[in-house]
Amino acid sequence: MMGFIWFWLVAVMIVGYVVLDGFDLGVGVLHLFLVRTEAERKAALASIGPVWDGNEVWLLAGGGTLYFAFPLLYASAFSGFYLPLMIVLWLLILRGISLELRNHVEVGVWRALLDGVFGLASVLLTIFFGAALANVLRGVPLQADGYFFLPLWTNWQPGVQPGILDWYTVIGGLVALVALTLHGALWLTIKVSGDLAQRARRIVTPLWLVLAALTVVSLVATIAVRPASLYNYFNYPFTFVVPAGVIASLAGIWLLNRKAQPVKAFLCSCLYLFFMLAGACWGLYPTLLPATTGADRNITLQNAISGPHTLAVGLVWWSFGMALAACYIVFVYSKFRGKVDLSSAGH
C-alpha cells in the first residue's frame, strides 16, 4: 500500500511542477519571438517575475522525495542519466541569470544577450523534459548490478542499447516544446494586455493544431516502442478516463480560447498537461524504471521502496510540508493576481 501511496505522491510532484513552471518555459519560448517591443519584454517577464523561482522548487522537491522514497531509482537515474542532467542543471542556471540580470543591465548588446540565452535556455528545457520522460517510457539498458549508462545518442533507434535522444524521444521533447509553448501563450493572455495579448491568443490555435497531431503520433510512438504501457489500462477499463481528458481538455482549449475565455482556456491546459502525464504514470505502474535489457532487470516499486516505518514517518512529514507549499501557491498567487501593466511592467 505504501509503495503505491509514494508512486502517486511522487507523480503529483512531477505534475506539480510541469504545470506550474511549465507556463514559465513557454513563456521564455515565446519571448524569442512574440514580444516586439522593450515594454512588452519586460511585461511578459512581469508575468513569471513573481512566481518563476518558487515554481522551480518542485523540481528539488520532486527529486529529494524521489530519493527518500526510491533510493534504488535515485542511484541508477542520477547516475545514469548525469550527461543529461548536467545539461538541465547548466540551462537552468542560465535561465535564471539571465532572468535576474537583464533589468540590471542598461547596455543594449548585453540585454539582448540574455533575452537570447533567456529564451533558447527555455526552448532546450522543454526539449530535455520531454526526452526524459520519453527515456524513461522507452527504458534505458540496466545492468545486472542496476545502473546504466546513456550517451547523448547513438544511431537513433529505441534499441537495447539506445541513446538519449532517438526518434521515439525527440517526438517527446517536441510534444513538450509545443504542449509548454502553448501553455505559456495562454498564461499570456490572462497576464498582459494589448497587442501582446492578442498576439499571444492567435498563436494559441497554431500550437493547437500541432500539439493535436503530435499527441496522436507520441501516443501511436508509445505504443510500439512499449506495448506494455497498455496493460494496465486493459487490466482496469475504467482508467480510459485518462485518455478521454486528453482529448477533452484539447477540446476545451480550442473552444474556450476562440471564446476569449483565457482562464478556462488554461485551466484545461493544465488539465492536459496532468492527464497525459498521469496516463505516463498509470502506463508504467508498478514499474519505475524500465529496462531494454530484459524485465526481469526492471527496477519496480517491490525491489526499490524505502523501508515501512521510514515511508510512514516520511509521510506525516511530507503532508506537512505540501500544506506550507500549498499555503506560499496561494499567497504569491492572490497577491500577484491579475494584469500586468505594458508601460511599467508592474501589477
Contents of the next structure:
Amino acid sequence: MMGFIWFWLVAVMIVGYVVLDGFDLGVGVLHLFLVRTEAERKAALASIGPVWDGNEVWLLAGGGTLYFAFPLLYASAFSGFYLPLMIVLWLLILRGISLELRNHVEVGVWRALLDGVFGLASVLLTIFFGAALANVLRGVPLQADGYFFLPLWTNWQPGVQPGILDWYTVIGGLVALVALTLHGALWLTIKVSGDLAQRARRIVTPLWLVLAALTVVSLVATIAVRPASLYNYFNYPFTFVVPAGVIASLAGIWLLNRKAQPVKAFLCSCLYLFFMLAGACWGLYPTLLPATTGADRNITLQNAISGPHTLAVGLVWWSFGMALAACYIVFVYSKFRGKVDLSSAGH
Amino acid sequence: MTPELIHRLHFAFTITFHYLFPQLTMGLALLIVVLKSVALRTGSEQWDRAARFWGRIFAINFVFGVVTGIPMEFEFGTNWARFSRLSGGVIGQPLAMEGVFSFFLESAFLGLFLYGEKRISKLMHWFSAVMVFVGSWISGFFIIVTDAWMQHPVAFDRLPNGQFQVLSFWQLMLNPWGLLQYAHNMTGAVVTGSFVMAAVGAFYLLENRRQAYGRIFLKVGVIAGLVSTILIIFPTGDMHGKYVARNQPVAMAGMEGLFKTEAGAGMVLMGQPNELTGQIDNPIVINDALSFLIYGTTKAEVKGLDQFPQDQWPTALPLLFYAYHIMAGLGTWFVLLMVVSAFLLWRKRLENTRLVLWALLLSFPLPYIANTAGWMTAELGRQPWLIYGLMRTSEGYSNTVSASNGLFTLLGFMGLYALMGLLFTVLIYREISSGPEPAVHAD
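Having seen the form predicted on its own, could you give me the form predicted in complex with the partner chain?
First the chain shown before, then all remaining chains and molecules of the complex.
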C-alpha cells in the first residue's frame, strides 16, 4: 500500500514539474524564432520571469522525494545515466544563468548571446527529458547487483544493450520538444498581447499536427518496444480512460485554440501532459526501471522501497508541506495573473 | 588517480563553489529584512532603495546558488550511488523536505519581492522579504540535518537489506550535532553578509560617492558584524568545538595536530604537522590552553592521535590542520576589526578613519575563506568515514562510474564554473558601480 501511494506521489511531482516548467521551457524554445523585437522578447521572458525558478523547484523536490522513497532506484538510475545527467545539469545551469542575467547586460551582442544560450538550452533540455522518460520505459541493461552504465548511443536499436539514444528514445525526445513548445505557445497566447500573441496562437496549428502524429507514433512504438506496457491496461480495462484522455485533451487543444479561448486550451495542454505521463507510469507499475537483461532484474516497488516507518512519517510531512506549497504557488500565480505589463516588471 | 579520490574531489569542488553563494544570500536575507523594516517604520525612500539595491545583489547570488545547487542533489545519486542506496531512507528525508518546505516558499516570495513590488502593498513587500529570509534559513537547516547525520548518526536501525531506516523523525531533526552546527554555520553566513555590506559601504565612502548609502551600509554591516563575529566564537564555536572533542576525538586531535595524548595539552597557534615524524614542525604553542578550552581545566587529559588505530585517522591530516587554523585565525581577526569599527561608529568617527575603512573593504573575501575552511574542517575531520563509524568513504562512491568519467565531468564543471565566476564578478562589479539610485541602473 505504501508502495502504491509513494509511486503515485513521485508521479505527481513529475507531472507538476513537466506541466509547470514545461511552459517556461516551451517559451525558451519559441523565443528563438517567434519574437521579432526586443520589446516582444522582453514580454515573452517577463511572462516566465517571476515563476520559472519556482517551477524548477518541482524537479528538485521531485528528485528529493524519489531519493527518499526509492533509494535503490535513485542510486542505480542516477549513476547509470551519469553522462546525460551531467549534460542536463550543465544545460540547467546555462539556462538559468542566461535567463536571469540578460537584463543585467545592455542590448547588443552580449544580450543576444545570452538569449541564444537560453533558447538552445531549452531546446536540448526538452529533448533530453523526453529521451530520459523513454529510456525508463524501454528499460536499461541492469546487472545482477542492480547497477548499469549507459553509453550515449550504441547502434540506435533498443535491444538488450541499448544506448541512451536510439530510434525509440529519440521519438520520446521529439514528443517532449513539440509538446512543450506547444504548451509554451499557449502560455504566451494567454500572457502577452498584440502581434506576438497572434503569432503564438497561429503556430499552435502546425505544432498540433506534428504532435498528434508523434503521439500516435510514440504510442505504437512503446507497445512494440515493451509489450508488457499493456499488461495493466488489459487487467484493469477501465484504465483505458487514460489514453482516451490523451485523445480528448488533444482535441480540446485544437478546438479551444480555434475558438480563441487560450486559458482553456492551455488547461487542455496541461491535461494532455498529465494523461501522457500518467499513462506511461501506469504502463510501468509496479516496475520502476525495467531491465533489458531479463525481468528478474527489474527494479520494482518491492525491492527499491524505503523502510515502512520512514514512509509513514514522510506521508505526514509531505502532505502538509505540499499543501503549504500549493498555497504559495496559487498566491504567486494569482498576483501575476493577466497579461504581462512591462511597465511594472521590476528588478 | 583512484575513483574514490575523483568522486571526493567532484563533490568537494562543486559544493565549495556552490556554498560561496548561499552563505551570502542567507546572511543578506536577514540584513535585507533589517533594511526593509527600517524603511517600513520610517517611510524612508532611501532605506527602500538600499533594500532594492541589495535585493539585486541577492538575486544574482540566488540564481548562482540555485543553478550550482541542483548538481549537489544529483551528485548523491550520480557519484555516490552505493552511499545513497543505503542511506536514502534517512538523508533523502531532509533533502526532500528542503525542496518541499523551503524552495517553494523561497522561490515564490522571491518572485514577489523582485518583480511584484508594484503589484503588492508595502507591508506585503516587507513580508515577502521576511519569507525569503525564513525560506533560506529553513533550507540551511535541512542541509545541516543531512550533514549532521553523517557526522553523528542518530535514531536509526538497519533493514535486512542493509538500508538505514529512521527510527525517530524528531531525533533526526533535533540531532544535537546538527543544532550546534546550524547555529555556528548560520552565524557564519551573517558574518559574510555583514562583511560584504560593510565593505560596499566603506568603498562608497572611500570613493567619496553615494556617501548617504555608504553610511547606511556601514552602520548595518558593522553592527551585524559585531554581533555575529562574537557569536561565531562564543557560544556557537566554543560549544561546537567541545561537542566535536567529545564525539569525534580523533577529528579534534587531527584539527589540533595533537599526535600524543597529553594532560595539560597545549594549543598550537601555528606550525606544520609532520606525518612522518609524528610531531608539529616549528610550532608556536600556548601551554595548557587546549585542555582548558575543551574541558575547562588546564590539567585535563586530551586524547592524541596515538590513542587511535592509524586507519581511523583523518586521511588528509595537514590539510585538516591548516583549514581549522585558518578558520580560527580569521575568526579572531573578524572580532578585532569589528570591535574597532563598532567603537569608531559609536564615536561617529568611522567614516573619517580611512585606515579602518580600507581594512573593512579588503576584508570582505575573508569570511568566504573562513566559512569554506570551516566546512573543510568538518568534512575532512570526518574522514575516513562517510557516515561516522558506520560506512567508510571508500564504500560509498559509484562503482559503475569510472575515474576518468568522473574526471571528465569534474573538468567540465571546473571550466563552466570558472566562466561563471568571471561573469559573476563582472555583474556584481556593475551593480556596485551603478549603485542604489534607480536612474543610474541600466534598464
